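A single chain comes next, written as structure tokens; it is the form predicted on its own.
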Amino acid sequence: MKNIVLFCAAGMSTSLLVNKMKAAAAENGLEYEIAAHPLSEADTYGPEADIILLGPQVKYKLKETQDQFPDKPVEAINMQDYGMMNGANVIKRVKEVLGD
């Protein structure tokens, strides 16, 4: 099972876009664990990612998030499919990325 972490400003507002992306993951038959959280917690949940998301609000963070984490995916969210909350083009990306 692989493990996908997102991270936004509070960890509120990625939950329907996390509902979207488990949908489409079973719909794939993919046994993905998608969780989301603030980004003041990334020491907590970013050790335990196969694959980090962060969520447009928080896309500044990209490079000290990928520094923190070298041996990870770190990516952010496209902004059009998290305005859309596009479940299937976000687990399409992360697909393509961890090779599955």
The other form holds:
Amino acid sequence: MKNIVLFCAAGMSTSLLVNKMKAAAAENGLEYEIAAHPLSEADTYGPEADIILLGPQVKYKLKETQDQFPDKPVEAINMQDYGMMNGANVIKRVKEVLGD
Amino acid sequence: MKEEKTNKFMTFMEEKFLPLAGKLGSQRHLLALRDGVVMMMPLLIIGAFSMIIAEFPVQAFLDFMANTFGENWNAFEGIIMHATYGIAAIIACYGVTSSLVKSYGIDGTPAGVIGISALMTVVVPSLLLDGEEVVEAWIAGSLDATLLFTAMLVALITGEIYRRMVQKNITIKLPDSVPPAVSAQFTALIPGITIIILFTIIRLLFAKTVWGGFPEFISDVISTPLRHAGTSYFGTLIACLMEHLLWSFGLHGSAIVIFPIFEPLWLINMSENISAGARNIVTFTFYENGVWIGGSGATLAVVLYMLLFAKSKLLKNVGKIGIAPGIFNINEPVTFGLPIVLNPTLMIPYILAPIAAMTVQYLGTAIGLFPLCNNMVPWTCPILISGFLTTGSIMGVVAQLCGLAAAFIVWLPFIRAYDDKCYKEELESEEK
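What's the form predicted in complex with the partner chain like, now that we've got the form predicted on its own?
The complete assembly is shown below, putting the previous chain first.
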């Protein structure tokens, strides 16, 4: 079971994407735990993540978050995948990074 | 050459401006104001519904109710309004204090309770005649959003003193054998005493000034001038400009500029319209339901264009995905899918269209054609419905239609050009 954590400004719009990602993961038979939180709660939810994804609204915090979790993959979600709620694409990318 | 300049501007914005705006957006006190003030929203929406029903704009309905339940059938309006709008400042004060203290990782609830008490300490009750005797009383409804600035200031001061004292361990410590729920109440005691004494002194000092009280001083010196400037046409223009400029670089402009800074001003305007019969045009729902037509950037116009006229696959797709959330004024599929963010062609109408929608409705309201937006409605309420609910009049619906039309006219040339460009690119990539 891998833990995927998404961070955005308020944790609201990203939850739409989370549902699509969950569906895509289930289709591919991947055991992923996926959740979205506001970036202000990175201290709480960051440490338990296997990979951290940032919504495009908080992309400017990418470097800061990478510095905060130097031993974890931290990436910004592709803006158009985010906008079109393309959960499958995001899962594909996660799979690549985690090497599943 | 021109392109190079655009690129330079974009790089500057990304490297210098965005981190600064982002810092502002995550600034602790501004966040506390945003999260705290929003706690009164459910009450305001409940109050608004009581107003809409009691003053429903259909005479037949009013007659029916009066005949069935008697002349005083709508007495509930006053009761509910006092219990909702009437205590908005108390809730905001609790909310801001507890959110601020919580952001330091300290339990915010006891601090919020002290915040309420501190607010009541500085609010001077009215003197009323009870028979022969003069008594002090807080009049029902007097703690409404017009006190919001005082409440916010009291909350920030209370929260800061409270957390400093707790962090420095200036609290009463009980032995470990005492249950935590009991000892937690004692933690608040010394900070609480300090805070209440401070606000008692403030109250007594301001009683000696020409203003007669601390809230009156805040209203005269800070909130009224700020509100008149911030909710004038030009103030609203600046709000709109800032919000959309930030969004067009991918930052949550509404959370940075609108929620903590402009919402309190609009709430006070709304309260003043309801309780004092003022005619403030720019209120909470004027902006959030009249300008955010389909979301920031008035993007419902774009979604409609894409659904009806788009040639390119990309725009057709974004239109299909964007319409359902767009009806509820959520537009992430459009802003990030098209994308509008960091897209110089579409950033321009994204900033100008909401300004056009705002201007049309402002002018219409100023000349008396459109009614004031006085009832609270959540921003996710679909347009036309929200126009009716917030004004209680069919002309509120017309106002929104005019706003939508203005936004559509601004968007049209830009979205059409972008559609052509995407269509051409799609054809070329297919040929290959």
